[in-house]
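Here's a solo chain for you in structure tokens, the form predicted alone.
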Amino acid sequence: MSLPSFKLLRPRNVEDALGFLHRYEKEGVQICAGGTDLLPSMKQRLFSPAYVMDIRGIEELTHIRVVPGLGVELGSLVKLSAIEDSGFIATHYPVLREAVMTVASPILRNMGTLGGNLCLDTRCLWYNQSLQWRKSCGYCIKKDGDLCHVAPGGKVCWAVFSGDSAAALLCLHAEIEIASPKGRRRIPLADLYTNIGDDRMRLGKSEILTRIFLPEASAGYSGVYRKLRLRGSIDYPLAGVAVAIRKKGKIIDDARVAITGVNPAPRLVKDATHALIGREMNEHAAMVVGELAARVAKPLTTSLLTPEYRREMIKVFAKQSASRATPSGPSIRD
């Protein structure tokens, strides 16, 4: 399949990019960072923009910067492979490295960016198909139609968010910077997502995700990420669980659990935090975490695997990850 015709824009900095977005907003602009998700979607005619803006040349967004006393600042164009290779991230924010290491293949991680992974389009068995296939099914709510094949008769799109890094970043209480012609604002990453499949992000047409911030307070948590996929070396998550835990002696001092691949947005399992703080990790505690994560998961028929199986795997992964993320011995100096 070939790409549709478009005009290419190449901004030199964030201000140039914002200018292009504002100037060509009515015609339609798609932002290309790594292109690993956008270009295949364009070939399937899921997007046919008049303009594609290649932002890879914005050098200021390509750095990982440690800010003493505050944490870490990652440009939205930081390559996934750079995070995987960062000794600092591996030591201080291991759950993020674990999640990034599972994304696609090494070649695609050399192309894909952190910002691109956070802004992935939602996916569905009925949506991510060729134009001819979608036309034969009467299209769907997310693209060109008004019918939901996942929940017939429903008026809400259930396409799922299928990024890996977002779940890990939710566990780290990450914040993001969004640039617009009106200036820049900083919000919690969780506030970016709407949990609506066909309108997935609170990001305006003239706005760009520019930076991701990891607070210093989240450094030092042990972390685990596990995902379910059909092909072990490349696929999107059909269910994913991230867990970050901090201990004081044998007691859990703080715990965060997040899931992805089973809802229209990545979700924190807030009740898991309350269930674990002040306790020792044991079989019962891990089982409770699994049950709580499964309650938050709302998988439907958006993939080849059944919703029941994906929900069960969320439970299994959450239980296993909670146990793995709780190393023996103290993790905070008494």
Second form
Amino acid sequence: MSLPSFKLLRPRNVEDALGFLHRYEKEGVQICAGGTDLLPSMKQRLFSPAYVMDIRGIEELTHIRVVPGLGVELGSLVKLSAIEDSGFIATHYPVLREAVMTVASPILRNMGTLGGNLCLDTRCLWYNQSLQWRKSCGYCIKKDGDLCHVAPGGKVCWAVFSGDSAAALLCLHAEIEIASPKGRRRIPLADLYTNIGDDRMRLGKSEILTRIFLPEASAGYSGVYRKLRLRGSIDYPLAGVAVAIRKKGKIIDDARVAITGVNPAPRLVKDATHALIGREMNEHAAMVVGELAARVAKPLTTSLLTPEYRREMIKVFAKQSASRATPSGPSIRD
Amino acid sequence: MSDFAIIGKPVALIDSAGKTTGQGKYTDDLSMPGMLIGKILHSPLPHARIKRINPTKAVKLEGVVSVVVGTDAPNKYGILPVGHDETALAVDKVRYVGDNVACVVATSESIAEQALELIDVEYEPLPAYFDPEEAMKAESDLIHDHRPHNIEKEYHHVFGDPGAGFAQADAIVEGRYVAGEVTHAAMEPHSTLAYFELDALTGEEGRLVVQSSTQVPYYLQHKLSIVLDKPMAQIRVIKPLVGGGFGGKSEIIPLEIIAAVAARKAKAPVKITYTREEVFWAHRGRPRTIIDLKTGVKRDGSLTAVAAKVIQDGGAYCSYGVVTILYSGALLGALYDIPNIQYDGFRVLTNKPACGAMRGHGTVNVRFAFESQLDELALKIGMDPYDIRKRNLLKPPCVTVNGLRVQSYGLPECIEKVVKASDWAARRAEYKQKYNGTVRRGLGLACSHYVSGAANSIIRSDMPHSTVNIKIERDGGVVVYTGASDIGQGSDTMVAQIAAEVLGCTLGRIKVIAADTDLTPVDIGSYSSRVTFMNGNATMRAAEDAKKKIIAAAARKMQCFEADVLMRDDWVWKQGTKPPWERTTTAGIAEVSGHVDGQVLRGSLQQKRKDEGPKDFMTFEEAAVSAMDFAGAVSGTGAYAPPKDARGGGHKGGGVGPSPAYSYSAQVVDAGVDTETGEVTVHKVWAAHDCGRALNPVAVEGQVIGSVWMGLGQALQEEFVWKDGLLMNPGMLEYKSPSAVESPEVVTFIVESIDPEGPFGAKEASEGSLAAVIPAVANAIFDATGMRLRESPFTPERVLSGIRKVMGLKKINMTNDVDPTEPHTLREHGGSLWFKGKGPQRHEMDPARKPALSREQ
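Could you present the same protein in the form predicted together with its partner chain, rather than the form predicted alone shown above?
Below is the entire complex, every chain and molecule, led by the chain shown above.
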């Protein structure tokens, strides 16, 4: 399969990038960071943009910077492997490192960026296929058609958000910076996502995700990320659970649980926080977390494994992760 | 000093430098001046009549040279003489989603792809069949008109008296086993480059040259001859480096024919390389199989009878199907001593890509059922899985009840090796005592076997299956011309080793010219693990033939009997004298090396040697030159055909299964099962393989480990996921070939039973170890959890669903209504292809138009 033809734009700074986005907005510009997800999708004709803007040359977005008193600022072009290799992240934000290390394979993490992983296109077995294949099923509402194969008769797209790092970042209450022609704004990461499969992000056509902030208040949480996949490497998550917990003595002082790979957006399980704060971790508490997480999960037939199993795994993973993330808690796994 | 100079030593594959540096050329690396690219248009419907194909718009696109359609080459072909049911491109009907409709030839891939969208095809949808048990009920709208009830072939075999056998049994277990569909997923996608030479006299179309990623160049030459109406002598097939076959390139794949037809129509060289998706559609992998198996044993564990009904979901064309269904029955025998066998096999056509031969051809899924059931029987009569297997060993030399001749039989030693190394009894007991959190550990044992080549070729004849020629060059170089196709398994190296060992020269002297129908004599191909046994024997005979002439000359030079001439490591010496390398002086050698001032001056050397008088040793080079002095040309030729007594019984279908020798494997799998997630982790596999003699131990070990890992893929994660004839995972992202992470340590043991007919005693090493690992994993899961899975692969949802069942937990339907512990039918993906008139125009009887499953959460 060949790539569709396009014109390549290569900005050197954010201002140039915004200028390109503005200038070619009508024709359509597709931003490309690591390209690990985009290029295969372009070959499958899921995207045939007039312009591809390769932003890898924007040097200012490639750094991990610790800002004392505030936290950590990550450029959106920070390579996933750089996060994996960062001792600071490993020490202070372990859940992020754990999640990043499960993304694809080592080679792909050398190309893939954190920003790219957050802006990852939603995925569905009926969508991530070649043009020829999609013709055979009459296309779908996400691309070229008017039919949904996972919710027959439905008008909404249920393609699944399949990034790993977002679940961890939600647990860390990360914020993001979006640059637009009007200036830069900072919003909670959770507000980036719409939970609509074919319109996944609140990111305008002339905007770019530029930075990710990890608040200092979230440093030092113990964390666990668990990912459901059939292979030990390469695969996208079929369900993912991130847990970050802080304790005072035996008592849970703060707890955050987020899930990914089962809804059109990564989701914080807010009830889990209420259920855990002020309690000790025990088997019952862990089970409650599992139940609450499974309630947020809405898996459908978007992947090889059945929705029923993936939902059950959200429950089991949340339960197991809650225990594992609480060092003195009962050892349910290992 | 060991018996051999080269045989039995670990040798790096002789083509490895080119492969590891990128210098080696695979088919897609080739290009030619004026070469065009071909792209194939595939059917979006599973079963439809083609009413009209209009390529006008596509042809008009700038850069398009021609569009090829079915009527350009309507001759039917197929790998089996009984299965000529394919055409290069669909002539009247398409039979699966992905079937070949037309081919665009253009100056670039992207132009060809654009042109595909401009071809206008009108289809008339027909009812389609996706489930073999449903397909067998069909009365009309058959997939092939000449195959009633969509049954490609059925066989009903009875050996011994199964009824009496079951009557003698103290325990009988009966069950249905279902094995999912898997494919080869070779690293190199299929690729073919075809062009015509011009006839020197007329300037018209001359000879056809095809370079292709194939395991069977001679079959390809034959089928090209049929489709293109061209004598085989006018067709040259060359096999470049091949990046893995596993059976997926062991027959003629549509692109190979299409490229040649396209080159003829476009009057230019045409290359077609499949996308990975097209590789999945071309498929020819292992079919989904339903096995209804019944086995009886006496209280002492001895088998009394086996009855198997096997239904294979074969896809839309015959391919190797008739052979597959016969192997499934025949190789119930030759592993254990089974006195009574009943076999009912059905190869069924369905509207899906054709299944064919895949590593362990026909044996793997039945072996999964049998070895699982053997453990069930052992449990029932209170016997250890190890003991029941030991109880049922063959006593070779023997001929099994279904006519298979077994001579060498290393299975007992294989079993002992893995049971001992895994500390079977103690480790099992230990795992029962302690477990870790939600993870249970268990061990599983299973055995398997495979043929060392089929004793009868596809076309039954007495002609040799392999012929090899050897040419000795003037400086002592040795060129071996073999038709054997190295597809990565190392046959070139095997040929070089055997030639060097027999001739007593070093490997560096050997040059292997392989798999080029113009240059090399016939070898019927790299499939059914026949190459080491058959081409190896032919090589041995060719080398002995050449050696005879060298020895005659050496004997004359050394003035001794021919029987007293020894050759080894590039030296030739007289029996009873010290080998040259043990001598303190080898003076006189350098002067007769055949080189004077960098030139071969044959005449003067000849003169010089005449003056030297008798000697008692010489170099290989000198001996070779002497042979030319005395005999003129020095060459050798050798052929191999399996002996008549190895060719099997006379019953219908009895030609498939017999082999001159069988390989044996026994394996123990150590697996952990997470009872909350259903995830299975294989920690270690002990695998022993009887390969007769390991000609190259490192290559044997590689093949055994590769077989185990490939088998683990089928056991745990690989399967074709289907929805109404649509393959949901036609790519390496969603088809879950194992990564390095899940591929555990494999402790290999090579067992050498020294076969009386194999070259240096060698048998097959590349397939026999695949089948055992699947039931070994199933048995380990049972050992760990008490849950018997009868549907493969053992994906976490299946495992968890089974565990919840045995634990008595609330049922969650996580396996699309098919209970993996008691599978009644084949599973489909849960989505919905067609909804209320939207979606593709499927026939109103098409299963896709049944109401969608409600999945309200």
